[in-house]
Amino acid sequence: MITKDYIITSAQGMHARPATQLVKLAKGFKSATSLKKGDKTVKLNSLLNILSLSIKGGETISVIMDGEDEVSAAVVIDDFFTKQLKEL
């Protein structure tokens, strides 16, 4: 299991466009991926799951990856949060 924390760098937070992109990325891996904000954890298999967390810019979230390709998933999801999110 790999857990990584990220600060949301997009001023708009996690709205529909980046949330959709994140779901597409997560579905490309066999590992179970989850997103955690505070005490609430949701699976990264649904846009509505992500939007239900109401993630705003500047907030810290955790991504949990667990499975056979968790290292690959961690690399791709890290790229999303550190580079791609700013552009969406």
The other form holds:
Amino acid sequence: MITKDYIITSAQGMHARPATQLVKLAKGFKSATSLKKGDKTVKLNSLLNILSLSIKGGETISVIMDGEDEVSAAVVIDDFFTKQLKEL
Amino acid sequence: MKGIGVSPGIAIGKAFVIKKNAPATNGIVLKNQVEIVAEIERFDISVTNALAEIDAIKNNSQLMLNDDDIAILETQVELINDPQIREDVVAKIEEEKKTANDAMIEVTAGIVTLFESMDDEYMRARSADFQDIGNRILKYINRTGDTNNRSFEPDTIVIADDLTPSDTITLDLNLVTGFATQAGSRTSHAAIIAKSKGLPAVVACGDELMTINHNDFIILDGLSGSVYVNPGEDIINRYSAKSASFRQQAEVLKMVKDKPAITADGKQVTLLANISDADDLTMVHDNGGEGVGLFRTEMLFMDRDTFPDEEEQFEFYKKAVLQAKGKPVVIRTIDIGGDKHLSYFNLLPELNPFLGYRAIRISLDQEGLFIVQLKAILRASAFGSVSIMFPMISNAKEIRDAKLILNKAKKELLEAGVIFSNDVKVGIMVEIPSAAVTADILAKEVDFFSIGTNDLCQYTLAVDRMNEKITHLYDPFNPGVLRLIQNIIEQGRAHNIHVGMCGEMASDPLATLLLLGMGLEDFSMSAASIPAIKNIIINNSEAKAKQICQQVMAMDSSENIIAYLKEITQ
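Would you generate the structure of this protein in the form predicted in complex with the partner chain, following the form predicted on its own above?
Shown next: the complete complex, the earlier chain at its head.
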């Protein structure tokens, strides 16, 4: 299992467009992926659940990846939070 | 009638009223397992059909969808396919024995209520998107008539309770000149789409809007939020004129907004904005600004009783850095004193306040205050591209002293384990004649210069900007001022550091080509001035600008210079 923390670097936070992108990325892996904000954890395959966390710019979240391809999932998701998110 | 104007412009045309029937529950209780399985299957087939409909829209080349439209459709695909929504619907069918119709209506209502109660305006506005998704699936569950494929006459103004993503994508917006909705907010889907399409729009008009009938004559003002129904001739005439001038302006802006500021012969410059707080950035993005060349921090310090602490300053800077969306932000450390006073910070009256205790002089004297600001700025640097700029530098020692304190601030953050960017550039305002003359010395100490023409002009010409009797002497086109500006740019370039300008001269169309000819790379100004300056850059060449510069620098008076510049900018 891999857990990584990220600060949300886009002003609007996880709004619909980046959240959609994230769900699409997560669905490409066999590993179970989830997102944690505060004491709430949701699966990354549901856009509804990600949006319901109402993640704002500057907030810290954790991503948890568990499964056979968790290492490559971590690389892709890391790229999403550190690079792509700013442009979405 | 008045609502919230969300997309500027004037629309004049005939009303097309869209009324929707709300989906209704049927209250049927399923009797056995066979019915339960059938209802789940009905739901799944409806999802498949709703997805196919979106695919058809996506692949319809006639709709000419842009990237934003595609992104909206992809979000819809994910929501229609959402495993959580399916799980909730299936649970209601299996456990509560409800029909697919009732289950879907209830699940949608639950989601809508959840999002409506959120404290974030953007998220609240998403409740309409979820309602839209629910309706899309429900349409197939019940196979009710399609509300799409509406055809419009030219100059139609759409009047609706709200416009959903599916509405705005399938409506032929090419024939629509504007729309008004009963519900909605600045961040509702209708508002976002109106702005991206450049259509005037007013939202949140209230119940009165639905009293409008088909073919009523409508004028709507997307800036003020006014909606006129069957107005008199005077209003029609007034708005027809307004509409024409707005269109003309918008045309220029639209033409240059997304173009880079490159001259005909390929010289690229950067057009930045001067801001006072995060909210100003909306205007910056709307006008095609490429970042912030001057973030004045004084606003945070004014109109209060005590100095803001590190946390409050950090939040203030961070907000702006996030709003800049990755574009560079140059933050200037406080420039108080002179004509800017703080009630809680006792500045003694001075005979010559502009020559007195102000800006970096206060910061270096009050290290405790300075380091708090520097730490707050450094912490904000973790959220984007941040540079620090020191105002009122008159010699190299002040820069070295300021950098020592900056390093102290960095060390304290490192020791406390607080993150910040390791690529924060350091620059100075060049606005004191000694700094302008010794630009070659100062260039070795910093990463960039930003020319502050307002103070540079006042100090070089010994003209108090506040004294009305001598305003005629305050003249940035005085050859003395121009020579200093030229020296700053040349020395900066000779030492390979970036040179920008954030004073008023940067937004003066008369000065644009002259400054370009001198080799200025960054122009920072109020956001509203950016399109006009960009228009000048795009329609001229660097070669021509260099010639103009040569001519001007050989002239002996500002009268001649101004007359010449007026002539060539005609």
